[in-house]
Amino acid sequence: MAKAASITDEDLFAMRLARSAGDLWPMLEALYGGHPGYDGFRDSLLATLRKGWAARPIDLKRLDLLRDLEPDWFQRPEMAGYVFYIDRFAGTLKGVLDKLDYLEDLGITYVHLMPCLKPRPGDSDGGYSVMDYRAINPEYGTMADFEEVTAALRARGISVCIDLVLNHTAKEHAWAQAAARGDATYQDYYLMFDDPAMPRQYERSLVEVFPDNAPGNFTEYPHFGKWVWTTFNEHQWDLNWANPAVFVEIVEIMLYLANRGVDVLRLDAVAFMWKRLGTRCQSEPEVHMLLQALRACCRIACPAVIHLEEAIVAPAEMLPYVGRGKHDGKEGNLAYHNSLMVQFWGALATRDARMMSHVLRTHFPDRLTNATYATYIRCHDDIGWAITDEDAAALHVSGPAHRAYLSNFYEGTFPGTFARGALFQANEATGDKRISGSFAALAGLEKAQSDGDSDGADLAVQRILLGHALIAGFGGIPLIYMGDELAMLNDHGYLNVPEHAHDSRWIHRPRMDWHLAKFRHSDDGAAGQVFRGVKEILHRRRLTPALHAAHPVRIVDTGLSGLFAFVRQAPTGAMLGLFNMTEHWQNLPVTVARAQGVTLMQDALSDRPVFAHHGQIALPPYARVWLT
């Protein structure tokens, strides 16, 4: 009998290579091909990933493989997300391995650790002011504590996303102390100027980011003569992505951090990656290209890994992310919805989903190839109201008046709000304003119990579950942000820290209650409704096929302005998901829901049936429906 080949390492190196040989040579080749130093960049970069995949874990190698034969382990309804600060959440990583039963028993499947990497001291920009990307934070732990929390999480079936920042090291990194010391090698790591004259042409079609603490792009450093591009605070220096070894650099970077046994990078404000005068330097077609070329390299070496790529921008902006021409189902495998997020707030204020359902409808398409949504209402960050002028004027609306609305409602300073928040900035020139506040204060419940109004958190809570079931049934992996699942509230306490009282988002960034987490399953108040409300949806979602994030999504018109429907189209047969975005009663002819192909008449949310009365599907306020 002729003995069984056996495939090795290396075979496997060969083949997924010359998989995703296609999906990385040309990209590299258009970026970088009229470089002086392209084919020793080509050794160089092939001789980081041969490396890479020699030091990966057996252990995540089987995860490769498994992977490579469940490409969609993403995109399932088991998955569901957590976010959290590991120091407001369990103090150092080491505390997190002793709240991974808590996490197990919400149905998490997904935990990503807010910015853990080592960044600068003091002012860090909440952690994306990076001075090493091979070190923890030392006040959270030590890689190898990062390593058995991992590990942890892994063997109970939970995936762990970091965040990588691309744009931008911080000023103490060891490249930029380099550049500083006048080294040319690392200088041109950056984007370093001579004089301010390109600056200023630069900054003729920029924009601010952080006008307000941090106005302007450039910094001046007399000490050693150059203007640095510093798009988001001083002490962020952009790297400069036209130089191919910032490329093989950050894959060494990327591999490391897989190797150690992160799922999803985060890739943090790629929109920024590459510039060109004369224009905002945000999404130019060379940034997805180079996340094309940076995703085939995860596939070649670390192909478990998936890429999550931050860009809070427009849905014609954002879309390229995930995959549109041909990037299609070759670069982010993740990106945030951000306008579901926004459009629900806006539903809520308004109590009309028209303008929710016409962005959803017009801006993004029924499916995407290999990639999904992150799906959220609340998270670290603030909320810009990303409404354009002419999606409000499709409404016949103001797109300013509707925008300061919304903001003055959140607020709170409107007559009649249920929301407190805070306001985080303003844009003098536009008149739009950014708002923060934790998804409870927002819904209403912080207002309700300030003025003893039992009703009025009732309703709130009732928001909060309707928001957790529309990004659990929409498509996509949910990210519940942590303590949504228990109500909290804001905290109004930010502004006693000196590093945090300039930055009203810390609002929303409070200490995990463990004590409140204690009564989870007893409490009758507003935290433990919440939380065995949410763990239930996240179950359902679990049992729910036709949840599976490939299946296409349609906005359905019911001729309802208060109620927000989208039917998925699944194998299984149809769910018609119902949301009533108002505090009042909505009745929904049943042959709007025969006419999407719904035909048990059974709620998968609930698991029970849906009879209509007279003809009538009656929606109590905030309802919420998984109509198959």
Ligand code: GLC
The other form holds:
Amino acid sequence: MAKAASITDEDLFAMRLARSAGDLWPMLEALYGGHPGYDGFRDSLLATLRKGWAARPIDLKRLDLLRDLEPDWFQRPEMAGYVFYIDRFAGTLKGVLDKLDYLEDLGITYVHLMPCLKPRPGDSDGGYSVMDYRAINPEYGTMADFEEVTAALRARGISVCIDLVLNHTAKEHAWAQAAARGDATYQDYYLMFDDPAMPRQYERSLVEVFPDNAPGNFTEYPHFGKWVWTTFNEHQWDLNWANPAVFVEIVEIMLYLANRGVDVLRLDAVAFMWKRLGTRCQSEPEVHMLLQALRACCRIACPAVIHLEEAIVAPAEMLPYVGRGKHDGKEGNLAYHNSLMVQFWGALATRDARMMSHVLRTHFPDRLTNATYATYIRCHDDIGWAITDEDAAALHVSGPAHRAYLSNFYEGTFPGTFARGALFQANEATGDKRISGSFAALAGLEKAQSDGDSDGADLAVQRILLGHALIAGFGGIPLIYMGDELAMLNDHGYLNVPEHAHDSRWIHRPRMDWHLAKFRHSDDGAAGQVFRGVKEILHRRRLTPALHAAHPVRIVDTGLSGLFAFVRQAPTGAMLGLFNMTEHWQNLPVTVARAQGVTLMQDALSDRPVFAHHGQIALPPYARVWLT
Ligand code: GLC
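Given the form predicted alone above, produce the structure of the same protein in the form predicted in complex with the ligand.
Below, the chain from earlier opens the complete complex, with every other chain and molecule after it.
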């Protein structure tokens, strides 16, 4: 057979299909094999993949090749993320184009544009209630604007992440509207029941996500005679992933968005995608089969694109989202490191890092395959105290009491607390109380400033920088949440906005303070100190090869309860991360550092040598050191 003179698009597709076939078809066979339309489904999925690939712009096809050649691109130390709402950061998509210098100044190489697809009108759960996945929120601009922004970011080496809400659509979505009109095909896209008998049976083992304002998991719609599964809000209808037609629809949408220049799809609320009677209907094994199959589809038709899976759950439940067991290396490329975040806040409150060390040592492997974490301290959501009773017991404390203590501490009611936050969805039945609040407010800046306490304000700045140094050094892509780099405080204005007043998460979704940003290079005031500090952390991160996410991270027991420590073991040498979680000085025996393979005694974070006195390294309050 004569060889073709060049490699064609068709060859590339065939090679990638062959590469991922083994990851894809067995999952689909297991999920949908028994479905009457299975053969037709396979054909239409293949046609969808081909169509997506054929429509992929040439510059994105180049990027596909580039990332095939450099599959660790998202694990590298130069990755640094920034998360913002388009309207709150820049007004519109066009406005984002004017802010690129700011992002570059900070050292950002990845942006998460918070929900930007067309939401339902009115309360849309911050944009997570989507009525059209192929349109941009008209308040932000058009799809053409969006493509202009992704191209401009790409030209600067900045990757773009957007949300793909695939557990539910808005009830205003065309599929939902057809279902409400009685179209049986579309009713099968959702989970609908003729009477409350089944919903009641499911409810017995379900939990409530928004017990305050959206109790229960089902909604009755008398005008079309159905009970609809609505895990989150009434207007968010859960999709029926047991229907293969839903799978094909979502793949088509994924490829459509990928072809607009998206690099990272943040798959929202994935834990809820599969329902099984008698369970919490969270993180069922089928969820992982679906996610592996979706991942394979992107690897075939838009391999430059990776998946961030949002599952804010306890460690053992979270890890499978980055591929464990038979899904190793084949599922999410990124998942939020919720435990690192929760434990950071826990250790700050208690001035004790032992639970943090225990949890991170016991539950997490030292490295992941084709994956890493999205590390963060704050995001747009509340903080839930995802600490199990078992982990609390290992430290001889009661789980419920510890969680209640953390809620009180960060709400700002516990005596002596430095924090000022707001409660979110206090659940009387379970005693669960989640917390909202900006990084700076939770770290003590709001209280210190209103008390006129300048020492307190200094400590708050140190806590904020400590958190950023932690997420930049631990391994993964550190995500800076808009405004935190300027130590922005809580925004109480949400209480005056009718659609937001019931949802305290808006307290930490402020409008960007561009006036404050003008002083970002100044040494005077918290905003400048934090901005300069964060910028320096990201700069030093880029220069520290040991921080590549593929290098193992191991938690180190230093014998000091207030010190959190881990070692990154890189072929270029070890790096010991030291984080003083307290406002007290601590002395670390230099032998502990040497035992971890640290030889130079150079702090890669400050770029200065570290000296030991009488065999001890002295660590000031809230010190952070990357010792190489
Ligand atoms: C995710 C989002 C959250 C939203 C929920 C429902 O958890 O982060 O903001 O309320 O999904 O879509």
